[in-house]
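A single chain, nothing else alongside it, follows as structure tokens in the form predicted on its own.
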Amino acid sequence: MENTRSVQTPALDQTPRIVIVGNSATAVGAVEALRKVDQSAEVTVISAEPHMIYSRPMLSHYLAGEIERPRLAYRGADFYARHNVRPVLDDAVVRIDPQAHSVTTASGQTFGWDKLLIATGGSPIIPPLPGLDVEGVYAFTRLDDALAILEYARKREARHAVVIGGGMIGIKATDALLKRGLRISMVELAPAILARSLDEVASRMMSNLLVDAGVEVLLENTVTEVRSSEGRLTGVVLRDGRQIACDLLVFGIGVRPNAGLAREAGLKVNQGIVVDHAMRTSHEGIYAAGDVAEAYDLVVDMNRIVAIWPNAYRQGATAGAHMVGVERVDPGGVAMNTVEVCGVPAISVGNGNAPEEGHQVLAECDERAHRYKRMVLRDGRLVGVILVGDINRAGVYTGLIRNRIDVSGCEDALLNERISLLSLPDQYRKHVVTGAGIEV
């Protein structure tokens, strides 16, 4: 018998039904926010993945062997029980019906809702290459990907991996597999790695670290064909005709918003699902947040996708509160990306790789010591930062960007490695330090 249940629209005095599609940081933020003010709502979280909540930013550390699997947990195993939430795992939502106020899953279950939060994140970008459907080819965005890579590498005693993509995902996969002792060839279509986050100088520094560690970095190139024997990967062919023998292929090109369900349901979708400051979509009662949402970015003053973990949690909390009647709005996101290559960290905040034209750029570099700072200002306000090596003051810079503080007259202090509250404008000091008897 098909596992379904009928859907009925409840009377206004019945317990409100909230359905959250997705089981990551956005869902956690939503649940924690709504339960602060509403203990009675019937909350269901539906996920295509079979796992309880885990931290995606920690996956590369797990792949590298730096942490054990329990460290991946983002919340305890009892999180949903403590918050009176029904988790439905390993069952993807395949249809959203805004008119019937229902969602249907792959197993045939149907769930009614009064408020719906779409938190489906992103799907890995995998181009349709000839010969792709063979053993030894993986994406790297989910826990199942990491588990599969580790199992395959162990079983086949993998020695040489090709990683396609020199962005954040590709770099993290490369660094992790390098720590596992594999030889790596990294193929990037752009003329530089991490080009969307770093400027030319920082990109060159990170690339040199990889090369010094033995990674073959192939720029302005791509894989055009996958070679195999008896259903198992044996190598790849590059656009320039070169062939690379390998026994593991990892796609780290990036992700695209998993917005197909919303588009099919008639919601307004550009690159991602378009939302307002309360995370409301174009349809009454439906919200979207996290990597699938096209939300406000306060640095560029427009809606765009900022697919980072802190944004996902904060947007989820905004949506969760709003779904139970709290008039909360999201102030806007700030793009922030962090990566570590061969023990050297790098971080980009805001519009850190903006061109010099139209901006004031302050920079300080010591490539031999793997240290670099780049500050981007516009109209007296900090709008972007790139740090390589020493990232300890990233929080201070992020605060200046997020709060749009006028730093005119304090520019010299921005590059000072001992930057402190006392060297910053009064308005920022008063913003972050408050309390009886405190002089700022």
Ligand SMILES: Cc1cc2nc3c(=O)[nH]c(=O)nc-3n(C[C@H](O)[C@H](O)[C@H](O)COP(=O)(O)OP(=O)(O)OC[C@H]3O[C@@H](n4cnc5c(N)ncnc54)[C@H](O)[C@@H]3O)c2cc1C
The other form holds:
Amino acid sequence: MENTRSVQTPALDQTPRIVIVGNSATAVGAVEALRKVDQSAEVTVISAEPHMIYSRPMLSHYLAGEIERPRLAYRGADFYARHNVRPVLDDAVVRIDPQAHSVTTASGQTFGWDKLLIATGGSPIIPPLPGLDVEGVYAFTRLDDALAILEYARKREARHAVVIGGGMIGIKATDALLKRGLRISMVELAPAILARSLDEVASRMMSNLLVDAGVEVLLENTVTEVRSSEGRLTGVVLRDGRQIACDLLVFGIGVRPNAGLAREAGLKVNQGIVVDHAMRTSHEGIYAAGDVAEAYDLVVDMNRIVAIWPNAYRQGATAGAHMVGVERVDPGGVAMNTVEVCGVPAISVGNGNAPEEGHQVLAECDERAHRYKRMVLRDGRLVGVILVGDINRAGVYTGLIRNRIDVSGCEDALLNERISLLSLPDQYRKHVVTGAGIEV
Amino acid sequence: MKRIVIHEEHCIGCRLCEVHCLVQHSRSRDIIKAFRTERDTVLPRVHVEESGPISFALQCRQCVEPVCIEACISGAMHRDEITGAVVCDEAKCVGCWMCIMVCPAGSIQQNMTGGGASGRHIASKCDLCYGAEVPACVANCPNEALTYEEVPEAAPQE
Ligand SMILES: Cc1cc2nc3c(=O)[nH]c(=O)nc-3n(C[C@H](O)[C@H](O)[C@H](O)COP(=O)(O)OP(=O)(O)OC[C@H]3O[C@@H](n4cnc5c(N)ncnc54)[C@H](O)[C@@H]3O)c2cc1C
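Please supply the corresponding structure for the form predicted in complex with the named molecule (the preceding block corresponds to the form predicted on its own).
And the full complex, kicking off with our chain again.
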């Protein structure tokens, strides 16, 4: 196995008990990794949500009507049974006791553990606005949110939605509701949409696509008040005084880590729970991973939360393996995401939107054809890339970023329409081609 | 598990691997029909990388710890239980392109064949010809630039 080394597991008189709080990408990564090497540990997965493991990112495809509900399942219904895991669903953990090695749930159950993984992810950010507690106002991060939005929109024949947030989640909600035929006004506080991952050019391209599709894109603005009548949403008031009549309001701002339990338990928490390269927290035996953890980001070379699915899965796998005695080191994550607006895909990896100052920037743009490519280099190494339109070679760039490959002299190749592995440094090409132990 | 081994020095860039991969994944599995009537509905999953006189055919490397599986949000990308190959369940795939974003070999691509709103919108990759004794690209390489061999798992990397 990559990045792994077996270590002596201390002899335990009893079967080790592992408790995982959370039932999403991180938990699945952990369970799959630990069961690869260990069949004996007693594993319990506790989740506040009542549902089987589902894919959070697939919610936008479900909201859009592209898939039916069964396809939200990220793993088969037999996942727990096959991996010999006891699921405890619809019961939130309310307390972690690091001294007694136990967790307590809302229903009053207590579970003891030898190893604990906190994989509680995040909760939607909802600003405290006056008048929010009415029908027609929803967050968009959980299956229950998506179900509620769909049921409400159907029942009330919703026509005009206001989406708050022009980041990844806001855009995905917008694109989905657009596919459902709603009129949409999108409100974003920043001067550009997707500003955290795209540069000005790419952001403008995506924004234009939305505008062309009929979306009202409102920048440097926000909702300050919610209007309703008889307990039902009727409109919003914006910061600039404008009023928009609407029958659906969706918060797509982002998530805040669910780190409260850890903080109360005395673990070290900054924005998220502080973890090392093995996802260990400041307390012996307690691990944290996924959207709730501040783990190593190898592009910015520091620990921070990068709330994306692949990081959650991989960090979960690192923690899972470690909990059963496999000394596995997490190589670190890279911020990255894909988004598609009106059929045009965009990908951003690493610091794709870094300023030209202090970096070497290579770019090529054909706005009419919805194609754009921006590459950011620092000290001869690729540290970020943005691709709009033609994204088929994105992974080649990501590989160069992850492996910190010196690409000086290959600049032309980087901008080539279909970057060839043959134009990359020989050693690296061999590494990629033989990555799985294959000799060239 | 058997893997496809690339012998760069034997590749003459004839692209027969691409042709036969396409035929293998076509409905008719007939070279004439596949190219005459199915050309717009099927893609090859192996691609010849070329630079001057050097070339080699590249398909999924069957990584030991596949980043495409780690990044897949739908659960479509998985390791087949019988063959052990990393494959994409096209009925599950929604075409979010997360796998394309992370594959360092660039060996996954968008399959948008069929055209328009009713067309496909999924990720396409090598499936080792679904448990075939020898994948089509290997079987049809005239120069043994691709071979199918039992290769031990990678040693731990640095
Ligand atoms: C609409 C949307 C679209 C997205 N699209 C993408 C995308 O395209 N690509 C991408 O990479 N990422 C995407 N993301 C982000 C991705 O979903 C997250 O990074 C990922 O889900 C994190 O997984 P996790 O396991 O760490 O936490 P979560 O998925 O947040 O799961 C947390 C789990 O913990 C449980 N829990 C929380 N508190 C408690 C408690 N006190 N007791 C018990 N259980 C608890 C929850 O019920 C849940 O099961 C998207 C997110 C959203 C909301």
